[in-house]
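Just the one chain here, laid out as structure tokens, in the form predicted alone.
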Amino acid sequence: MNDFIDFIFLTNSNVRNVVIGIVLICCSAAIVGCFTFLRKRALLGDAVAHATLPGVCMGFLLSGSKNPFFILIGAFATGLLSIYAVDYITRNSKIKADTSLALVLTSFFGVGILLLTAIQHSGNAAQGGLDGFLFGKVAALMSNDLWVFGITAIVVIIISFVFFKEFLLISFDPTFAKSIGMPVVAIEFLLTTITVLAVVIGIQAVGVILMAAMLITPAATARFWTDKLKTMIAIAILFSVVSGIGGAYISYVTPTLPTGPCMVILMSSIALISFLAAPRKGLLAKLKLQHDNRNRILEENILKALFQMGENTHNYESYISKLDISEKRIFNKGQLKNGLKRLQRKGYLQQKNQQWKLTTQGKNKGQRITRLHRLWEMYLTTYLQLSPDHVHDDAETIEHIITPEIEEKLTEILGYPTVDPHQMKIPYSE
């Protein structure tokens, strides 16, 4: 309990510093992770959080400590090597995007191990705590550690806004941005620039081999939730911070437990709760959708049929039963005793001694049904030259999609014709 209560209220310095750094550290990633993912860039991501192994391990051979800003360098220098590596290798051979990048992840991340193997048999006390850049240890995040990456995720974050309007466009378009004149090359690599620094600002805390992670997993959550970029990155970092925060708690008060694992555990946990319950693009939502879909259709067809049987006859007031209307289309017998239930209950139908009749919002809505169809199969023969024999079921797909706006320009493209292709009377509203 005082371990959460120091976290919470930030009472000791130690903990204040990794709570500003983890939030900071958190935010240059989710934002700078959001344009990363709209470029389809995701795995580069993965191989430059591999490639600054060995630049932390140069970096700390060059100072013979752990240096911050030496790390820092070292890890900047090699995740940009990483990335340009990746780019030649592709302009300049056979070798395909996705290849190169486990080629150059592979190949600085063994030269990382190499060098930090070598440094743990040095004998150099100074090297303690090296390997935690491997997982993560924000509990280790010192007050001049906070000053270097802290101020270095500040950056990123004013540039990533600063130059919004231009990350933008080109991660939608590039092509357009190059027509007008936008310096789409020096655009590129600032983005670059910035990607590259939010990893290496985040392995402190996560890790090189969970970074990336990190960088994109608050942005794929977040695209569940918006389609709008500044809410997106909102709730990226929403997202990113609650989880960067949650972990460094988790590791704090659990040292075995490095920070990385917990923060991205947290993450990963969110992202399955969107990719189930997010309110349109979940898959709770799109089940729920495929099912009101199925019934709306079941429901038009019962509407349909009963409207034909109603047309043939000329008397729309005769109750009709279900052995009639599976006579006149075939239904399940458990979905079409679900769906006229349904019908009834919203008005369109009205029951007696288990037979069924429309009402006269029922009427007019299975009118309109029969009337898109018939409209459709008229256009796929005229414009389309198809013969009758084949547009019934292709109207039948399409009559439950037509909005009263293509309706209306059916209408008049077609001249509102009188008959379909089979003579038989279109339906028009009084």
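Positions refer to the first chain, counted from 1. Computed from a prediction, not measured in an experiment: that's the story for all the values here. What changes on going to the form predicted together with its partner chain:
- Of the two rigid parts that account for the shift between the two forms, the one holding Ala51 holds Lys178 as well.
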The other form holds:
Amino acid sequence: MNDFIDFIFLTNSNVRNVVIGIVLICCSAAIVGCFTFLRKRALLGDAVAHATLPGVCMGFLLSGSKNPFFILIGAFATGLLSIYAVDYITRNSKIKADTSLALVLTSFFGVGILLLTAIQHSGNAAQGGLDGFLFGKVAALMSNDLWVFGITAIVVIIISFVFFKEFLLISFDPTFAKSIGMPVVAIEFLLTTITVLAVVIGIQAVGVILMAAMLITPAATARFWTDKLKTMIAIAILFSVVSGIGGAYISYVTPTLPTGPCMVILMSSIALISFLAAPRKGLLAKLKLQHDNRNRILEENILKALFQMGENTHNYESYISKLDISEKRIFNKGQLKNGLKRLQRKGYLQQKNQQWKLTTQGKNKGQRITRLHRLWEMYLTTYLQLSPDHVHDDAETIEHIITPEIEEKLTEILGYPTVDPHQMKIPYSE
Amino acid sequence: MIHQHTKSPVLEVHDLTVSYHKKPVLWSVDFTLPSGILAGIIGPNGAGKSTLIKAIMGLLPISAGYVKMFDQNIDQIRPRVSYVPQRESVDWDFPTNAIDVVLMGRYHQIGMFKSPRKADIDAAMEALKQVKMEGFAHRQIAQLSGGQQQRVFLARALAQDADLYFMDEPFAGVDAATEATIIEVLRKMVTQGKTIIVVHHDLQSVKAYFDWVLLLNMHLVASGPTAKVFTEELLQKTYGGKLSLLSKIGDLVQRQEFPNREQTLGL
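Please move on to the form predicted together with its partner chain, as the form predicted alone is already shown.
Up next: the whole complex, starting with the chain shown before.
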């Protein structure tokens, strides 16, 4: 509990540094990640992250210490180089983008691991902790080097906002951007540069292997919740910072757990929850919509069956049993029972001794579905020249979809027909 | 052969040759256009119609020849020229709304690093109104129909307030109401003295829509006023498929990595 209070109120200066560092790193990664995601360059982000490892090692070799400047510059150089390598291979050979990404990612990462292993076995005392770049190490942020990463993150964030409009346009429609004379190559270079910078500082916390998760997952997750770019960026930042601080906290109270994986697992959990539960775009919302549609179709089919039975007998007032309804139209027994119950609750049916009859509203609705069915059959035979024995099944579905506006248009272009292709009367409401 | 040239043209395309992945797809296209007309570029699939306007706009590298607009290079007068790409060239699932897309047409007026001003938003709304889309300004673009998306693209071009317009298949895959709205807007622009060049697919509407026609099939078959150029005989030449030789040579050039033009010494 004390740990939690210490953490929350940032009483410990180390903790304060970590939290500030994580917030800045997560913000910058989430913002540039949104553009990476929208430009469909998610895998490129992953390649860049892996490609920074040889740079980190070279920075170390050149400076002979874990000097943040050298490491940052080294990581930046090889990260940027990897993007141009992918681009060059794709443009000048028959190799497609996905393959050249795989080639570049593995080659750079291979060199990185080689260098890292060599350094670890070199007996250089300063190398301790360099392997933290694989999975991230929060301790890196406790050091006095924090300000180097902090300033870089702030620069990335400021550039994203200053060039927001330009980044938006080259992400949405780069051809048009070129056509209005925007320096597209320069702006793409700038966006690429800050993306690599965000990756370079992000690997301090998350490590090169998992960095792509902090770049892409917040953006992809935020997209579930909104259709507006600015809102999307805000949500991405929120999710990213929450999982960043959460991951740092877990790793703070349980020092054996590495920060990077904790952050990524939290971020992935938020992504999973969004995938399932986001309004409209989530899986549950879609399943619910399908479920509601099935219920609606069932209910409308019951009302239609009862209406047509009344049509045949010219009597809508007598109560009808489930068995009789099933004779008119085949229903699944359990579904029929539930459907009848719901229709009664909604006031479309009246029940007496397990027998049902239509209320005025129920009759109107059953009549409308019958009308739409027959109108659609008319439309198909008249305008699509289908023969009358081929139109029933289609109308069975379409009758549930047609809106009042379409109905109006349909009757108008058909000239208010009185009978359908099977010579059944089309019932209009009085 | 009809290649009607004009004095003091709005657009001059001189011996333009364009290659895609080193394969020549347009051969020595040469024409001029007078101002204040609605011109259609007509030709079969793969004739290089889109390539031609992209090359004119400087969006594709030119292998040989040059293009002048208002007697200048495109890069000197970009604010006076507008380009409407094919609707399918962008991802309409992008998280943005109609008015923000139209505002992209104002980026030149707004300038770098700045946000749209009230006047730019007014201009964007006015452009949406002209294409009868003012009610959809804040609608997410994925929720618009194909015809409405095309009208948003046209509104973006209107917001640019240019003098010369290039439009790539603005009538492709749109509903009848949209087609009527678009042609009405284009006609009005022409009466205001603007020049519009449209890549077009539907031969039926050519006579009704265009003052000027360019018949294209990897090379320019003919260019001139519709009445003169849009004839049975020239259409036969354009769509006749006798150009397989041109595309065979193009394949050869590509396969053997030939230069498009021999290097000329001393130049």
